[in-house]
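Take a look at this single chain, the form predicted on its own, given in structure tokens.
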Amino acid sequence: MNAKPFHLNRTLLILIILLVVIAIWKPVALIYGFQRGGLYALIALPLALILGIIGILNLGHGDFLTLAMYIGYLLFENLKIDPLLSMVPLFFIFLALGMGIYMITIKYVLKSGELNQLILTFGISMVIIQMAELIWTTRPRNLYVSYASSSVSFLDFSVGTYEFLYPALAIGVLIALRLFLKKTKLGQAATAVGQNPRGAEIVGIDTNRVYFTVFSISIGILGIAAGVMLPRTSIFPLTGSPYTLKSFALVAMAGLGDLNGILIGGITLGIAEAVIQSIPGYGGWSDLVFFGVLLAVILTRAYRRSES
């Protein structure tokens, strides 16, 4: 009965000890890792929502993020809308885009198996990438706002302050999603559908409406992520592609439906990446952190299941 709390407490204790060690050994890496991990969590949260409730593998996840960044860039260049303010119109633009994509494509493959879902979302990914190349070419684009370069000095080093928005937004989106799932009728219906879609249909829940809403909201959240990334990220057709794989890795590590685990896992892995990058000669190994930890988690879970 007490085995699970014991494992949780032991894991939390180990994590705290590691954070203290890193704070003493590599304080700058700890700060930048915390910031980067917040961004990973912010991007992974909508994918976790789709996988946990709809159960579809969206290979175009990062490419929707790329498209949102291009739209945000156009809003800044043509309408002079500040990147942070653009998060609002980007959310609603991509909420509407999510609605359209769901009605035109996604709803028709929900019951046709994982392979068809993968092929469809891979096709959507390719369409977005090719469209971006045709319209904007492969030339990287950047926008500049003065506040994105602000920094603060602490002891013998300085750190950028803008990137603290990443974990702040990740926490804000997490709280909003938790409130939506627990306090609204539609959110409670979504939770029920995620746990048992057939049972939810039997008691009268409109699963198609739930899937439509959850998918649309998830794509809309990518508009928020794009807005906050704009001042610090070069935009090109493959900008978002790496985030697809990292988001899948985070969901696999946290487990389906564990939104809190996405935040904790994202920050933990962001710190691990930053620490490795701070070691001379080992910076190139940082991208392996996500997938090395992913393999370790999968093997550990498999071992525990075989033992039980």
Partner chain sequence: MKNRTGLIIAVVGVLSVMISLPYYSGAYFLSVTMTILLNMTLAVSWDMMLRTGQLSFGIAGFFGIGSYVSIVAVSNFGVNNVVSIFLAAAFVAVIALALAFAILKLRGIYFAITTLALTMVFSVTIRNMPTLTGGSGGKVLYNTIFNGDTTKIYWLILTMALFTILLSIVFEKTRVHYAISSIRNDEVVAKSSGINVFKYLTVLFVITAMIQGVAGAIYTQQYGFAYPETAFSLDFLMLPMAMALVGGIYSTWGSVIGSVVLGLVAEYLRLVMPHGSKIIYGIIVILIILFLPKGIYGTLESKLRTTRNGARK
Given for the second form:
Amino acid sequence: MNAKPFHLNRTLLILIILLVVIAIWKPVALIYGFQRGGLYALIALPLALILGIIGILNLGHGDFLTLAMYIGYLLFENLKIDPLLSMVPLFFIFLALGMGIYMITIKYVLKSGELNQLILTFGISMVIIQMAELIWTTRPRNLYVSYASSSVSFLDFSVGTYEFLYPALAIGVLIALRLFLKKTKLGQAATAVGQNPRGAEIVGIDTNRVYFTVFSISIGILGIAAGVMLPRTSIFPLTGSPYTLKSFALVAMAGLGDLNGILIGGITLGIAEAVIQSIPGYGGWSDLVFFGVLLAVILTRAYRRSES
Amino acid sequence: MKRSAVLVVCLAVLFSVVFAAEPIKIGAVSPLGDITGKESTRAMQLAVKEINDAGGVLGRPLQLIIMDDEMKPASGAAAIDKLATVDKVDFFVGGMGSGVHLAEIPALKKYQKVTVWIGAADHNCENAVGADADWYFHLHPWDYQQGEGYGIAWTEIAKAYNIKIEKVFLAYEEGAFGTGSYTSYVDFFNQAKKGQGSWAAVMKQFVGASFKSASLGGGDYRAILNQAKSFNPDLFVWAGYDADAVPIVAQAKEVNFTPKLFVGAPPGWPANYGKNPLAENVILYGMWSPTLSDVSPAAKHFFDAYVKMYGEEPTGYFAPLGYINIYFLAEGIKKAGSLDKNAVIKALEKVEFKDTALGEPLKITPSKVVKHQGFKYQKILQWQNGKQQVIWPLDLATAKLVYPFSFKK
Amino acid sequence: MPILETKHLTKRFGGLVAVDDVNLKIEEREILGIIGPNGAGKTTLVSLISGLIYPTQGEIAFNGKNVEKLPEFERSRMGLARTFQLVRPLQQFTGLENIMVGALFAAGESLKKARESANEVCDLLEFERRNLHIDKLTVLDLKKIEIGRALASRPKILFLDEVMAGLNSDETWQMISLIKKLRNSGITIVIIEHIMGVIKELTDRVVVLDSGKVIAEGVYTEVSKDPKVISAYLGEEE
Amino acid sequence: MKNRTGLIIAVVGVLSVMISLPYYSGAYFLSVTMTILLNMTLAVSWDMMLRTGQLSFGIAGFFGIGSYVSIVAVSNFGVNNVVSIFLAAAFVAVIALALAFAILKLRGIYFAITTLALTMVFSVTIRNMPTLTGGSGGKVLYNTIFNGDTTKIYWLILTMALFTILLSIVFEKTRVHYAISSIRNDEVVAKSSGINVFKYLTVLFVITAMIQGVAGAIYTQQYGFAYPETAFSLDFLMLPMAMALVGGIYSTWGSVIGSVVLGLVAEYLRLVMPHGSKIIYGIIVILIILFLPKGIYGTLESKLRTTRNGARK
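Coords for the form predicted in complex with its partner chain, given the form predicted on its own:
Everything in the complex follows now, all chains and molecules, and the chain you saw is the first one.
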């Protein structure tokens, strides 16, 4: 009975000590890592939702993000909507898109095995990328807002302020999701479905409705993420693709169904990456850190489980 | 006697008419999904149209058969096989992407047709082609030639504008493209230390560091910009892709890093880069700019013709390169007077353009390995008021260098 | 010498003690019943012996050899077989193929031999619809598969975990006569059962578990009168 | 008996057509066929592992390692080209075996993401060992296998594909089939039925990794170069997976049919519509998943089975 809290304390303690060490050694890396990690978490949250509740690994995750960025870009170019404001219309547009995609495709593969779902989303991803390539070409687009590169200076450092929005939004979305899952009836149903879909169906939960809602909300959140990324990201057909893998890695690291873990994991990985990048000559290894940490976490967990 | 002469003449005319209908087939392999491949093949079609409108070559029209290599090595190789055996083309032209080209080279070697290539700057490709391949012509400068050219350029610029360039920092993307640049800079630095090579006068100190390009999922340059900032270079160069272009200046502004010369060396630039206030006075390595129309009639002709045909401006230098590719080949065939391979090779070796769509002359010279290399150096351009102005070569300059670089408030 | 013996066998899950210092002796060719209220640790005990989970403490001796550290598949090859409370047929196979799996691996037979053995087992079980796919079979068929797979592995000792659950009375009687047949063929049998009639009919001896501990042991008619046993079951009904 | 003779005639017929292909097909068709055979090999090998219930995302990783071992062996150590392929197989087998102990405890998405992460780890490692591997700059092979003789390279690829198919069929017809299907259906039952789960998973993992490594080695020998981006390209993961799915998983013929169908469709689309052909390809994949969830072969097979059963009744 005592073992667990003690263990948690120890992990936390190690984490805190590590952070303090990094803060003294590479204070800027800590900030950069915190900012980037927030972005990883923000994008991984909806993937976790779809994977955890519907059980589908959406390989088109990053490509929906790409699409959202293009739409946001168009809103900015044609209607002069500020990218931060465009988060609102983007959320609703992608909520609707999520509904549509669910109705015409996802709905029909719910019963046909995770592999079919995987390849279906792979097909969707391919269609989005190719469409973007055909319509907008591979040439990147960027939009300019002056506040995106504003910064504050202290001592010798100049630190950007804009990217603090990433972790802020990640926390915001996390809180909103947790409220939704805890306080609303549909949210509670979703939690139940995530834990035991068959059981949930037996007690009369309309799983189809839950899946529909969860899928659309998740795609909608990608609209929010796209909005906040727009001012600082180049938009091209493959912009979002790498985030699919990173999000998947984060979810696996946090463990299915652990939304808080995604935030903590995202920020941890962001910091680890930033620290490696800041060491001259070793920047090329930063990817290895990401996947190295992931492997370490998954394997330790598997080992611990088999021990008990 | 008279009658048979008439008959011979008639037959000859008939024959030549029939023969004229038979086009000269050129197979092009390019990544059509990519902007570079799309625009270069469009420019090729433009050139073919112009040549055919003017009566073709040797009285025969040119026919361009385009295959998409999908940026996949195996698809590129299969495309060469298809063009050679199914379409039975007489010549090959194309394409970009060293990774794809390396897979195409064994297939090209199998058919040994006269080949004029515009992209693939990696010297690995040159090595794979080998010195024996006299049928291979390469127009784009090799990676090491580009590096050499920059050294010459900065030396001349330093002298012309009386500025000091000693400390060089290279930020390079960690893939093949960036690493290739880095290796060549290291070579030049090693030479410069001995007082040799084109960089001897402008590279007293050199530091390089890699980043992950936004096009491969990176896009955070702040660590590397901070490293550069503490080095305080006179010349800061980043070798990445078009997707890095805007974020890297935005983040440079954020960390308050203002090198005196801020240079980008991507193969292409993002749409509307010039309109971005952050772009002002950023310097770029490239081969072409619309402003060349002011100083080069050939560049002006190409630009106007392209805009007229497609209703939009070409965005990068692969368009004029593709255009030149076709004209170069056509000129060789014309000079050779036949499609005989050896005659065409001999003729192409002698082709000389005083002015091209790139605004500079073209003449074939040997490079390190291959015998037939076209352009040697890139140009140095600077974004000024939303336009790419040519700074170097000095005789082609369309504007004066704005120095030093700073961010507008 | 008993065919199977456990010494101080204990399993803890976190703070919960599921099996608590159990000492069992099972003699060759007997039918032993294990009874107890829900959550008494019966299935956990079987899983410990079969090797699905490993004990926190204690020993398991099978034919005089300590097996508590051996992986499950090796124990099954030595002749320890079990069925599962909820039937677990292999969805992809036919009934016969399901049974073949036991013969192939636990008994180590060749494909051809395994097919013959599986057919023999089916004959013994009077399992006619053996060549049909799982989704076309009845509950009784699935129970037969569950037992058949264990039997095909040529066990020395067989643990039957609630095989009667879900069967009607006809089917239950069929099953009882089957188990008797098995014992006559020389297999030691341990049955876990809720239906006391079955226990009474079949067992030579019973062991009563409550909260992981053995609270009584002996012939069913005597054990059933034990006040400790009665109170344990009464406790359940509340 | 009659059935069997028919089968033998069919097999011999197909084999002789395949073996003599270089003599009557053009270079282009041969080239396309080689790509299809390569993807077929990867698809079948991936499916073989999948039959144990383990979804591997590691194809590209082993493919890339095979590529690099082969090219490094030839160009740095002067190993014979053909020998280098065996060397790649051995090297990949050793790595897979070592990994097996660490990762074959994992299941489901954890196994999948771990194999994918390993692919990334491999490629970053290769990229950061420039003296041996050429790093990001890639590596070029100047003396290619069989001096670039396409016919011989084709036979080599054909041999690889046939070997993989044969092995897959052997696994389908022997006790291996019962072992791995049981593991996939219910691991607990498999263990209690005497199946050494870890042994079978390890054997399958090592063998399929080896096949993928060999495929990488042959691919690299065929084209004579390796870059981290091309050798570890996720194309070598996603396309074979899609092919197996479209053809029908858990069977040799499903992957074979899927790779032929998708391979030909992709090539045909590329010819008839130079722009946007991949959109159509993607839509075809989506439609097949939606309307033929068992894949082409799987649907055909179950149709056949019902009609056969109907006839029997």
